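In the block that follows, a single chain appears as structure tokens, in the form predicted on its own.
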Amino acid sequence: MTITVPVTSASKERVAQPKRVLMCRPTHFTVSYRINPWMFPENPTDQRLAEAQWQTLYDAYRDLGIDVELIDPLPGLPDMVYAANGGFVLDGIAYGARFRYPERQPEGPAYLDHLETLGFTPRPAASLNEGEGDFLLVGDVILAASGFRSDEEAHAELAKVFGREVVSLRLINPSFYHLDTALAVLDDETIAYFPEAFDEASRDELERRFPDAIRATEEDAAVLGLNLFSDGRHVVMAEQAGTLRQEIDARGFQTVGVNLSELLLGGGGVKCCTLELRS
């Protein structure tokens, strides 16, 4: 396979940035209801395997020098392991999640309360949104998605809270129901995404803003290869996404592969388990 890379991107030295994240152990993880196409309650899950796979992600972050905070998992909230959905944290402010489905709604206040104990200023949301699942910071711009979980009204609320430019995107493929399943931020200028997850206007906007973006294959998107976390140099991601890993490595990043196959049964991967804390 030949990987074609722009010379300027390939030759750029990547520098790791200090990162602080929030995670939640999958103590109560199971698939007991269906709110996305990945979930099949009739199929058994292995909580011990989920815990072991989650631990490899936690250990990978610690090995990379990433500061990891933990929130206590609560009984009856099996999806709480997907910490990214718990809010959006920027400039010392924690904008709270307001979940669409009743099964997850108690997670919103639980996460916002915990973020306040960590020193962030809480801002409860008036509009439906699922936190960093649908809001991703690229440089000074926030990419924000609607279509399945977060309402577009939350985008205006987000812009008001943080005083940043917010770019609205629309998801159209239910398998990629959160932005972080269809688009990945590698550094302040570089993204990767799966074009077919977005409507035509969103694809045009991404093409205009990020002409050198990596475009993921359907095969790599289908294992949530784009659901990754980067410190600007190291990229922790699904080891199964082989072509995407080659593309990212060819751009000068260093990929770290992990296997979260059990958590994938709930529709989540690396990024879903990771809420970035920005002071």
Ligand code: ARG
The other form holds:
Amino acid sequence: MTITVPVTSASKERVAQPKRVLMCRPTHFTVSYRINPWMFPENPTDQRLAEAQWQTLYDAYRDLGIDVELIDPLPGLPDMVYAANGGFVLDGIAYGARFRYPERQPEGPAYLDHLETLGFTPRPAASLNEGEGDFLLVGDVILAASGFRSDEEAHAELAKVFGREVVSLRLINPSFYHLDTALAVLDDETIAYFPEAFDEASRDELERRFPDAIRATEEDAAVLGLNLFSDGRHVVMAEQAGTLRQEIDARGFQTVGVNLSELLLGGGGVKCCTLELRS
Ligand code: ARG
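Please give the other form, namely the form predicted together with this ligand, since only the form predicted on its own has been shown so far.
Below is the entire complex, every chain and molecule, led by the chain shown above.
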């Protein structure tokens, strides 16, 4: 499929990079425990709606030519749909996740085994970390968060495993408990983020490194608008995050809106459902 984007003088021609991702169908999705402020086990969830919404994300990726791998969902692991937490994959190496809460711990080995069958070299982690939920690659640098789920020791481990610069950031707002809920990578040098989710030192660091970053409003952050996936040209994101969408479009990207309202009940959006596989 060919998509043509009108290029105005204000926008720069963006180039889509080939992408490969791993996803997990929400076959067993529900909210049966509470490990983040979004989750209310007393409220019902609709598994069929979750699956239909997830399918729109899957189809959007396929339409954009993104290569999508699937991992089999396991019964009793309702959060397994949030594939981003399954590890961090770069340079053909899969650094395994070690989840903070017992409810999700079995996901770690399940994802690492699957990543090995996909041909990645498995590196089990010694430190608590929730994969690409807290680690995001921007160009050659890995932005890594601590504060709620991943420990700072994991940042040092990451630097060793991948031989890259790792920038440690600290999250301070429990509603934005994973880095990918508060910060989005649009291309090798462009990010968008919600400054209030970070402590002061992290905010200073982000300002210094990314002076041109898009700053999201609380409204857009609160519908997990930053929890998006970009191929460098197309940006798949929450359709509810209107202002952020406009700003991203104004930078010459082409946004594709999806509605994952049911998966938001577990505290996750587009990016949470997506683990990038980098050879
Ligand atoms: N219920 C899941 C948890 O709290 C949601 C994970 C969202 N994933 C993400 N990459 N932010 O662990």
